[in-house]
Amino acid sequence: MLLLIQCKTKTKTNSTTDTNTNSTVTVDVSQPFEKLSAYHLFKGTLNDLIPNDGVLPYDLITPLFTDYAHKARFVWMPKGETAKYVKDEALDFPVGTVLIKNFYYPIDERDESKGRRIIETRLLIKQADKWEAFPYIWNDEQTDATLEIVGGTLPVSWINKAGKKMDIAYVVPNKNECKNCHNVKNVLTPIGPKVRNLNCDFAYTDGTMNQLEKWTSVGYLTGFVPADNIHNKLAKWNDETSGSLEERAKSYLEINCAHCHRPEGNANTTGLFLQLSEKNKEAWGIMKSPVAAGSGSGDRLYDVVPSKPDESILVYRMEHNDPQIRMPELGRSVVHQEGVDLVKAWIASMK
């Protein structure tokens, strides 16, 4: 059955460069549109990513690494619908929800006023009985993005914060690859929007507010009790004030690895489980022999060797880029050196 969901919005008043003339968010949960613009998720010039009414920006405390791409995240739900609070997993979103993630690179990270190039927009749409992932690749003119089920590879260049010119072959995953990471008990599931990764302030246009309280205030979340979730939050991986070295390293590993490395994930046979809730040291890889790492072991004996990161398989796989060795397998074509340094420091600190 085709269900067309629309949410009325305010009359649009802005510029003559507007390429998104319909002010109503439109989502067909039975099939994706060919063009990103057809959803009317953004108003005004599309590549400005100005959210339409009902489209709420959000961010994650610790995000997944994707080749140094910047990400602009938004959520939209049908009028009158709400997500339900879930303590430890992704929120329970209603049918018709759209999770929107735009991947982009500033021309020069030292001066973002020089502009940016948006590479892709991924939509996760909650259908009647499942989520579906739809990747859209932006055109060279940055006026729209087209659905590309098979994904693609794009050359990307930018100047990083250190002033170094970066060149990569950016990979847009196909639908099946999306399922590899978003897989819990063989069901496609969102990774990021969990209470512990949303429980932080966000600078909205009408003022800074805790994201979960904001979602509650606009009717996008029910069941959230702030007092019960004071400590239910991830550490920010690159902010020393947000948690201990161990907490930041485990937060990094959870968001980057635990979607597979958990009992319900694709890597459940490894016995290496990297969810923050995991308390078993061996499950975290400490003095644990791999089940079958092959060339991925680098002839090292244990996943994690306390105080010896250079003898730990976990580090070996993070700091290599060979597709037969690297971890995570998908979502990167370069080594995240800052993430490697964090995990190495954590292992070096172990007694």
Second form
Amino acid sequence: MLLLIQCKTKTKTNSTTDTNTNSTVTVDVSQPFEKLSAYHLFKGTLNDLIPNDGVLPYDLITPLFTDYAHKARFVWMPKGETAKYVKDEALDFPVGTVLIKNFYYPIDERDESKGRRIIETRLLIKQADKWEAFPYIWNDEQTDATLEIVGGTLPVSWINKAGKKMDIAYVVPNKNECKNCHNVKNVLTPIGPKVRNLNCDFAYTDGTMNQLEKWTSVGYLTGFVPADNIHNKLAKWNDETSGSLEERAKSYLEINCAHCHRPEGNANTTGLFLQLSEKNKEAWGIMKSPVAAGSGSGDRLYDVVPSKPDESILVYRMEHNDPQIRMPELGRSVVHQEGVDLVKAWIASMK
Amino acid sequence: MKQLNILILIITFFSIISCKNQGNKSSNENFSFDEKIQKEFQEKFILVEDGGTVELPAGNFLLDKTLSIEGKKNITIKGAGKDKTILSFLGQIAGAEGINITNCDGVTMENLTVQDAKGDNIKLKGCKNVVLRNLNSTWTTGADSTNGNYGYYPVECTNVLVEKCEVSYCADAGVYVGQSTNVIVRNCYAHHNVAGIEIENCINSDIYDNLAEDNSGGILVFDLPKLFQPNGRNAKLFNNTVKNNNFPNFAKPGSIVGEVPAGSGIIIMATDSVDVFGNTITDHKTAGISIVSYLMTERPINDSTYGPYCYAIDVHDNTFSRKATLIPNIKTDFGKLLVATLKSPADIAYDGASAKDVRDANGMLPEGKRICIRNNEGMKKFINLNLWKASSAKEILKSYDTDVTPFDCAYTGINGNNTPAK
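To test you: the structure above is the form predicted alone. What is the structure of the form predicted in complex with the partner chain?
Whole complex next, starting from this chain.
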């Protein structure tokens, strides 16, 4: 069902909600609930996203771009369970884990007190032998969200940081499409919660702390030894103090592209591999011919032409919105100009 | 490498022709978008249980997002007939494919038409035991470089059967089976595509009883570097009708297939162990059959495990014919070369490239690597560019020859796909 109603400023009244603040988080790993509220992941008014006991907020150093959506992420694990440290891939989460990602837009990015509209909440739930992805779409009233395995298209508008009114057709992926990206060797796998992308401070309600240390202190992570000097850390794509141009561009490409563009990923047919651990220059696209780009090649001959961003197919596909051309295929309908600028600057800097 | 300079000449073939709507007359007028249908169809695709069937009713349906199936076993997707159930993806807003089937074991898709997807009409990745039967896949916009790439695109699949399928107006290849093992393409009709049928980096393929006409290139067997499944090999192409593939190449530059010269019947590139027999090859203005190396693309290789040459090719018992009025397009360098040498199109063109040191003192390839050409009815024009010894364009004009007698040999051991088809 399309949301045709313009979103209202978030109201603070609790009159339409009777959330039982005493309920504890409830998860049935064998099947999803129809309503997001049934999990009791949040307490108080649902759309305030105040985490219930055991629900821990987290953030990523460099996140995936999704049509400028803001994201509020949380993790929950069953009592007594813990994730195990994995050096280079996503943490090894226990059965019953719920990764919670809320996609929202402030009404006006210049003034967040005007409220926000939450569009969808995606749950990744670790079942006995696999992860499953469940998209929930929020209702117009912002009181609850309903499981929609087929996803949907929602008109969304907001005022961006520059004061410009943005109107987009936001596409909620369907359950199968979740796996297009969350795919390692054909197994649905979380992307974000890797050590290198969690290894930063977060402002918790009880004080700022490194996320990995926090997870360890609440029992959500074992095997992490802060003193070990082996933990990778992504550069923050838009923070020049966090790494060199190349490091920031590669961090950006890793999180936006390498979930598919890696030998174990969905785009392994292309030979273009953009995970940070890739050392081969041609795999990064440098003077590499496309395989099946079709008209996505935009009359350009190579994925990356050093010092020539405007001759590089990689840039062409980031700069376009047509579903036939754009990359990533899913999750965006507008160009991420700041990301394009970063990658262009990196290619321009190559000798 | 000077050899490459020639190849630039050979390969900078043709300018992209701006293409108008010139073909398929089926229109999208009778289609209208209904969010409910989109949802209902996608739900069917997601909820189908192992062993189950997705039935798509008769009708014209306009869809705006990819329909996808993931991780199912033994499912069937079935329309009411390829002229009755028509899924159009014109104006698609998300996903590049029309139908995207991933990671399934046992998929049969039959009796419907898929048209106008932004990218590929029907893609299958990482699937086993695939049957595509009695389907149509097309772009109703006619020949346009912005059309989708592939009509049928099984990639990284095992046991693939494509039969009785029609495909047209792909800006790349109609039936494109890539990086797959045990492939059969038969009784298909590919027309007005850049490439009609293309087998790329596949192991064990049988391509037979197909009709490829009015494409830029009829049937292609390619092996490309740096792919997940390297070293495509073992293909049998037999009893195909390959006819009048002189359609202007309308691919965007950048893709390999954009370099296929219009007027190519069959092209075997960089692939080992291919048996080509019993085909009827008619009216091509460039070459009926080309046997070429990857050097022809003039692209870097950077893959030490990749063999860019063709070895162990057996072309026999085919039938060639060609209208006398067909002349190579002299706007292309390859056309110029043919005019300068044969003064006509070639029935069979071999670039004669090989690895250094592989040839004996007489310039012959060793047993097991030889190119064999014999008993081809109507074969009048043969050219061997002898690239193994040429190092400039001038030298090609000196080194080429038209003597087919050194190719009089036979293979017995080329196997295609020996797995029984369903």
